[in-house]
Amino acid sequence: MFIVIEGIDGTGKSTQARKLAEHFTADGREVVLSREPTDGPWGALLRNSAETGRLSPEEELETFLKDRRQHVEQLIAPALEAGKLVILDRYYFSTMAYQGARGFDPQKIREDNELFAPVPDILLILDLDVDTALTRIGSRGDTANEFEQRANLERCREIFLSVKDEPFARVIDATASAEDVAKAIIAALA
């Protein structure tokens, strides 16, 4: 099975995700728990930008489709093809919501990363208001960078949503303490 989490910036992804493998892990699943964007030499340079000032849009769309291409080749499709269960925080989805949010066409990046992405079995959109994932971004030490502003937060929320009523997707309000989004999770799997 193949999960991705998704959702704008203070919704709690890396939290939930961690969450879902320990839950998966205790009932005796091997899990694969990655993020997007990577560890690799692509994904740095993703992660390095959001501080020190991001690429031009053309090269950040670009360097998330090599993270991607990689990431699928060396990790996703490998642990699905031994029967893992691959659970990601983040992954073609963010790409559709903060570049659409940067001027590209959310649909056409959808269709380039399906040419070699393979579909979630389940989306997971944790959903939240802009101004309480602010706050929550505020709250952890952290200072807002240039993809966790609010009108770029807004448009991007617009996006996630905008895929809700696809077949595969739940929408989980994460309003809620990170116990209670991890049980309405749980719920939504089952």
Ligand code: TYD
Given for the second form:
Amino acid sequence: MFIVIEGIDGTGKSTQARKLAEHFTADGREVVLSREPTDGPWGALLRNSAETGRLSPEEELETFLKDRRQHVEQLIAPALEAGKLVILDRYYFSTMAYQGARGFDPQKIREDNELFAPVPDILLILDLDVDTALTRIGSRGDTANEFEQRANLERCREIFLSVKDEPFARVIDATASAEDVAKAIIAALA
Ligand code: TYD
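Same protein, different condition: the form predicted on its own was shown, now please give the form predicted in complex with the named molecule.
Below: every chain and molecule of the assembly, starting with the one above.
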């Protein structure tokens, strides 16, 4: 079983991924919890670029793909083959959303990724309006930069929701408390 959690910044993905991993571990399942960007060399480069200056759009897209290829080869595919439950905090739907918002065609990004990255069994899209998300991440949205960030997140949210009708996708309202969102996720999985 392969579960992916997606959504814009501030929706609580990391908290929910951890809670879900705890839930299944308590149930006696062997769980592998991971995230993208990864903690590997390409992931580290991407995280650093948030502080040292963003890569060019092409370089950034290319680096997310390199990071994911390595993640699939070294961790995701072997864990799934060994019958483990894999839970990911972000995956190629984030590339569709964020690099899509940067100008690339989300559908093309999806096709390129699905050539090497396994499609999840379940995609949980944590959905939250951008104002609430910005408040949660401590950014009120009244400077030029934050204004740009708001428009960008609106576009990302739209792209995430564009896959909501896939049979493996479930939209989860992320407005509620972490406990209630966790309950909604368990209910959706059941
Ligand atoms: P994030 O999960 O927010 O990491 P952290 O919690 O450590 O800040 O991911 C960092 C950023 O990377 C986030 O703003 C989304 C972006 N991102 C992409 O642009 N494309 C991708 O393919 C992925 C996986 C993430």
